[in-house]
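Starting off, we have a lone chain in the form predicted on its own, written out as structure tokens.
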Amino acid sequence: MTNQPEQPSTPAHPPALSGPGQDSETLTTTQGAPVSDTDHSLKAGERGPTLLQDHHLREKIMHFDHERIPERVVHARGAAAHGTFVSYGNASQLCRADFLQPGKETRVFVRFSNVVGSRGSMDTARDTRGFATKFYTEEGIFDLVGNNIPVFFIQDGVKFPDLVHAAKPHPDVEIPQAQSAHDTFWDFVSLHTPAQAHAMWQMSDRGIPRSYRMMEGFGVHTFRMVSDSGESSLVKFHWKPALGVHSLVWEESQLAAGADPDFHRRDLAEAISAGHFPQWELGVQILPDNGTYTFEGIDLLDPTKFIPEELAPVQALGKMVLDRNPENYFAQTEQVAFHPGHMVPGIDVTDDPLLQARLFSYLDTQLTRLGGPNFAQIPINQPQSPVNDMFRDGFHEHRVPQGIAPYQPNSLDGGCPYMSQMASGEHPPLDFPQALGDSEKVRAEPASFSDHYSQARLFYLSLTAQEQAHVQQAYSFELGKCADVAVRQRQVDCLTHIDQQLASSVAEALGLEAQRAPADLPQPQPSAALSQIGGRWPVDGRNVAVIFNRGNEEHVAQISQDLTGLGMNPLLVSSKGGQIADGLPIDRTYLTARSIEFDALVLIGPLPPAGDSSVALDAKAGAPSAGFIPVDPRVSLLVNEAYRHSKAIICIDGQDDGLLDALGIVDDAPGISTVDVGAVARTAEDSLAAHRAWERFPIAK
């Protein structure tokens, strides 16, 4: 259950004037009719699918669906690439659905976004992040529309519209932007316990990835698929990057919401411009469709629940490579619908009670984003596969309708169009004709909703203690930013409920106790697949920052070779621009470049001042370096943040001349070297297979 505040006998203030519907004590209808339950949706049973007769969640999602013009509601800021999907082939005992054939081909547009922000916020605010693909099949459209953490904050769509309210700006003074570091959104989550799941992701490296190319996916909810001879499976989709899944840290974040508040739109976009494309495979976990809708104790209609890997395995079924880029940002990537309703023979809904609120409300917000019903007209919405809906007119109809006879049945038309002969066997069903059994009408949910921390403790004791203490300091940060005491101390004692140490630390950090844990804390098997420290990754795409003087240029062509032949990225930083004796042009100056793009360093010294550096005229150049050789200071900064970042930082043997020294670095820290020229390359692959260099700043345990 939801943990609900006190009710005040009487206001504490007096109540201020406000328009019609504002002024009711109790919660109603928008025609005032009173509402005794807006946690939970109307459904066939406690675990039956949710009714349409449902008019409080109508009437709820349409109002929340139309509350902005024209941009997304969420997920308004986005990036999105065209690519190609194809079919290893092995789901034919599992899926009927046409693209999961041998060798299938098909055509996927994809659309990465951040929840909270407005179209204008930054990229790498701490936010869940959307990771919708839309499949162009021969049989129509299939929309994958997920996350890149794989539980959600509420159980039931009828809370969606409370979610969002708390986690958007303040309606009185309309900030903070695109961030959930504020009092509404920790007062839902502290209340609200189903969300602690999630906050609990979110609050991990997860919450900042370091790209939306090393961002994993996930379907969040349970689906259903269905083979040629009809047998039932339920599956968890997964998204698995090629290069592994990797974040920011926190000061990279801020840093890169000032100084490059698109950094991850102009990472995706020039990766495939540089035609390193982002790769993912497409897997399943396959889980018994045997009508009680759980497996090993998880709940799968829960969509705060996820299934650790070790229980049961992710297939894949399939490579994704996004290889183009949109054409035009606001005919592509902005109008662009999804809905997770887009389903294909062999792919069906869960009665999730989350997953069907959105069966509604996707379509319903597209009526008032893209003006009308008729947005499948639209390029970038349209199917691959022939349509006839027998719909008509309506807003920005594109299409002339063929036919006098848009009814069925009809003999004017000749009976056109037929209906699917299920029976013979030339279409498969769409939909799973699922058995449900005796049951009542009731708003309530099953007992085993009522787990909102285990799963949670599970995510924390299965990170590793660098990942932990980050998650500490999000925590920390996120309620340092709230001004009520009581939602802070709420959120704390919440924490009680997932790990002591982690409670206490972020108790202490703001000032508070902590509660006693309860003794009866579960103690999980912690899963290794939920850590992203540990593993080793391609490294193709991977930035590399070769940092010269215009008078110490002789082994840079040498060395941008070696680093693109291992598929790396090298962006050549000098003084000054323009390009070298080779004809290798200069991606960036000192005053332009900032650590944030690179994932390594490598310096050739020496690296004096430029005539430029001086603070008057660059207030990133601070002051002078405190070593025994002038550096330029603006180089001193982005290498001091690269170490900050654990970032490898790679020196040129007999050229760095004292060049660590004078930044104030120890030479053998971890992932610091100095190589001769011929080995930088294999240098850095070696080092960014690993990310960063965690090691660098140890923390125990």
Ligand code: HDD
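Heads up, when I say rigid core I mean the largest set of C-alphas that superpose within 1.5 Å between the two forms. Values in this document were obtained by computation on a predicted structure and should not be read as measured data. Residue numbers count along the first chain shown, from 1. What changes on going to the form predicted in complex with this ligand:
Superposition on the rigid core between these two forms places the CA atom of Lys43 2 Å or more away from its counterpart. Relative to the superposed core, Asp54 undergoes a Cα shift of 2 Å or more between these two forms.
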The other form holds:
Amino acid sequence: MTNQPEQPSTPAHPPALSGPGQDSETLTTTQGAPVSDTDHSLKAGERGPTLLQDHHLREKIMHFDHERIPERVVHARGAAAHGTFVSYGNASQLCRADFLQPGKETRVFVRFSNVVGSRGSMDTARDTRGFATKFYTEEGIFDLVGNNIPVFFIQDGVKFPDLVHAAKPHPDVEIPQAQSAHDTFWDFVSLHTPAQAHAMWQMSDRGIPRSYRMMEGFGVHTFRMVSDSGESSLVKFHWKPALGVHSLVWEESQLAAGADPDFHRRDLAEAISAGHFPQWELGVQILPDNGTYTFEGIDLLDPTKFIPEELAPVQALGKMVLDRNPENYFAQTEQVAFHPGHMVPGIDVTDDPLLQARLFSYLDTQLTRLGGPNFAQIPINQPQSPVNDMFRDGFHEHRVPQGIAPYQPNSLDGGCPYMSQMASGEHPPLDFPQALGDSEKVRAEPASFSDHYSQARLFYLSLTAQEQAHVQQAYSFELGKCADVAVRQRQVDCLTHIDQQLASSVAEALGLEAQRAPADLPQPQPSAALSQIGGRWPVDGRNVAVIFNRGNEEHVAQISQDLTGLGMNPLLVSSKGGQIADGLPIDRTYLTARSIEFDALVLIGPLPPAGDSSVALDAKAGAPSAGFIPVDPRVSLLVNEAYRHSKAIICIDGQDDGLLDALGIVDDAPGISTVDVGAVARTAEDSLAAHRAWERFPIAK
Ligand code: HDD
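Form predicted on its own done; form predicted in complex with this ligand now:
Complete assembly follows, chain above in first position.
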């Protein structure tokens, strides 16, 4: 959220736009002929019927009628940004890919997404998030099409339609939108138990990120990297956010769904506009390619499994900075086409059966979505490297190929293009010569794929008590939204294979009985890297509300300046819009502000009493009644929500107006501070480094 005035003013003389389709100063038809009137159709007299000969009318309406294309069958809701990836250059021994060589800079376009909801659905639904990156390398496009969760619901792509049919809204009434809290999802997940690990991550705080800027990304599958000398290693890709991994709390997610459905999209766009450029490190876990496709007993071809970082540390290969918002949503964010099979020399697939099906699906889906096989010619999809594919024609062909011999071999167009090995002669083959052995054609899976619970348990046991409580609440909420008691009970039964206390707490919330957990549940070594709580992180671009009453503005400018100085994003919130005496714009009024968009609050008292409010109050008419809060109720709601959501609240020394007392908030509760004006920004930084004051509502493990 940037320091923009409440009502942005329109520039008196907007700059002339130019670009494809915008290079004439006068309005034209699509054919370039001038248009003199686009407000009235051509009619037989002022009140007469419209004439068929009105080409401008027909062309304008025809184009409008066809403006929509099918939304993505999954990941329809998304937001994107341009940026740059800079290689640290330490992967040269591991991977021959040019973009990983020392100091290489590569342009990228990243699209973040929700999975289940429609294109217009809310950002903050509990869901997995997509994290798809297009690298425009000098050797062609490399797409890393990952998620913010390192495991997946299914082990074989043939189950993908089943999973998605179960997760999407019910086909009869098409509800609920964008979320997993419904019968068909939990019906499937509780019957198809490979989904239990992914469901567990989704019920954790990972399912409700605070921001795209604060999400990890994972390639999920095991990929192969091949060095210049042809040596193969297996890798798992990771994106590590510079700001750390942080989440909303569930109530905030729900409030944001109504108060600001564009919560994540806005956060990304406004952070980039304000110069708070999101950053991630790309890293890999490197695993030996010894022919077994297992590591420490974990099947590397099973996409429902991850490798704990304690067993294989993530090694950083480079840094990505997103520094430019898309110029046009449809042209870029909507039309971008990712594909896990868009790879460059040095990066290759493995036999993970989920990945294998994806290699088909992502090409196929673009035929319907983007209307034909030439989608690589859409500007956002065009490689930066030279292209000579010998493909010809088809819908939306924009190229004008030369020559007469689009076939190979040919002698008539000079025999070109040459094969890449012929051109260089010195590189290992593009496809890694993987030995395939003598196998039979079967529809089957390895025995290791039948472990559906051990990593869900590992994940749950690695969380702090606070995070575990969130998981319990999430399961209780989601199953509580299922109407079918048998579905609820079956999922609770699944939870007993993960953790007895988890199963019992959810069963109790639902009024069900939990079975006894099997006696032989594994006792895994918890992985500290799985917990989001405990670290301290940069506060770059964190939103801090500075709340004050108009007329009481003495310290506002200084506090705002101090917060900005430490990299935070102050947002001035007051009773009325406009500017304060120093010229700073008021960003939100009590009418337009809601607690969800702030990471911390600074209260400058005294705040306006309820009587000043433009909201009708019962208490206004008479003497304060019991429970009456002597401050504008919109401010007390804001403070109350921030308190419940464990956010830092900072008051100015000597300016206590009784608000906290009236709300029942004790001044020395964790994350509540009363400090001198000069210490406000440092206090905010200190509190926000831990994201939330989780110790405010302690939970015993
Ligand atoms: Fe997928 C889109 C990530 C399994 C079929 N997927 C899509 C996007 C992401 C992922 C981030 C959005 C790309 C964008 O922003 O345009 N998908 C994953 C991950 C998976 C996964 C991390 C498992 C590890 N997906 C998966 C399977 C299939 C698909 C098994 C089919 C067999 N996915 C698709 C798709 C989409 C898609 C239908 C919809 C739009 C698109 O591809 O371009 O083809």
